[in-house]
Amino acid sequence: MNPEHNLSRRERQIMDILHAQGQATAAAVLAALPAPPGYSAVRALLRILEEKGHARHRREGARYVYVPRTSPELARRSALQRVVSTFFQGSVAQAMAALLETADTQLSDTELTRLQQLIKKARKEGR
């Protein structure tokens, strides 16, 4: 099951901030949110994320510093699955094509070789 399946849009935004920054105070989260709610709403959402097991905090003086409980790798996969599901009707091929067809996409020979290896492996595994 997707560990972020039970998150609201705003909770996902906060988790994205925590993952991107590695850690953040409520004030830092507030500053990074698009169209942010009030400070107390951000604090409440951070508490909810803790209750759901997605974040934890440590105390630094008078403030709390929040960190994600999930690994960056798990967060990346979850975010990518949401994008593929939402914008590409679940088609990995359509998502990859969109990335590769973007004019500013620059891939090194090493990256191209890695993609070829992954495609070959997926074929071998029947995916």
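Residue numbers count along the first chain shown, from 1. Rigid core: the largest C-alpha set superposing within 1.5 Å between the two forms. Computed from a predicted model, the values in this text were never measured in an experiment. Compared with the form predicted together with the DNA:
- Relative to the larger rigid part, the smaller one turns by 30 degrees between these two forms, according to C-alpha superpositions.
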Contents of the next structure:
There are 2 protein chains.
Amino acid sequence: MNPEHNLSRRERQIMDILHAQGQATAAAVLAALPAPPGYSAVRALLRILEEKGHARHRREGARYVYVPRTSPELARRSALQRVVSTFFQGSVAQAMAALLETADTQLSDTELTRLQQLIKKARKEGR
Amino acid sequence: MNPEHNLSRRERQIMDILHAQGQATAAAVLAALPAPPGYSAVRALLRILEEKGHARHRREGARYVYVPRTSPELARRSALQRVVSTFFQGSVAQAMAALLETADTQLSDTELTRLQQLIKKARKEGR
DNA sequence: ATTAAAGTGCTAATAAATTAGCACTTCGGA
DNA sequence: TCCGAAGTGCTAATTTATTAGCACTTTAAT
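Taking the form predicted alone as the starting point, write out the structure of the form predicted together with the DNA.
Full complex below, order starting with the chain above.
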């Protein structure tokens, strides 16, 4: 089961921010939070996330900089995996098609070409 | 902000089940839950989710069958959007590449061909 | 070296989520 | 028709999450 499932609402919001930004101080997290709670609350939550093993911190001058404990690669992988299995019955192809559709105009020609290449490669390796 | 962010841990677990299965009774949700709580708990949560507008139910004989209130299309779209923006800096192309990589062998040749076509179409429309 | 600003470590209070339990309904078979 | 099994509607208890506040530390500028 996805570890994301064991986080409380705030904890998840905060982990999302850490993942999105790569790293952040308590003040930065506070700034990024929707309907921001008190500063104390954020600090406490960061401490808890660390205790639970979801994040770690290093000292930088007087303050702590928090970083997710799972690598970006792993985090990405498991986030995608969760969406695919929850919303697309496990079909990666369907998920890709949906992504393509929502992205539409936002994908540059270069990116599309690159994707073509990747798929071509996948086909070769597949057979 | 993503509504998924306002759900508690259990609430989110339950919504995931509803989305994955399309619909479910309290008993079915209970069966699908990891570290399942009591039956009462599940029923209460379903009631709360309904109050909050995330799900609705219809009666089926003696029991209630719950269904997510957002359409599968919308739910998929916003789940993907969240992952892309949180874990891929908003880059759909990167997300697609990651999907392709994790899927690898699991994609049939037919599916890959279909994706090629979709991308080709996107390229045409883009220019 | 002194000090104000910005940070952190705690502990304890408050609010929200989660659960239990019991009384009342619905359903289907004897 | 009557009964037991399976369900639901509540209310109230309990456990977790969230927050506030105060004492101590670090930093950087005077």
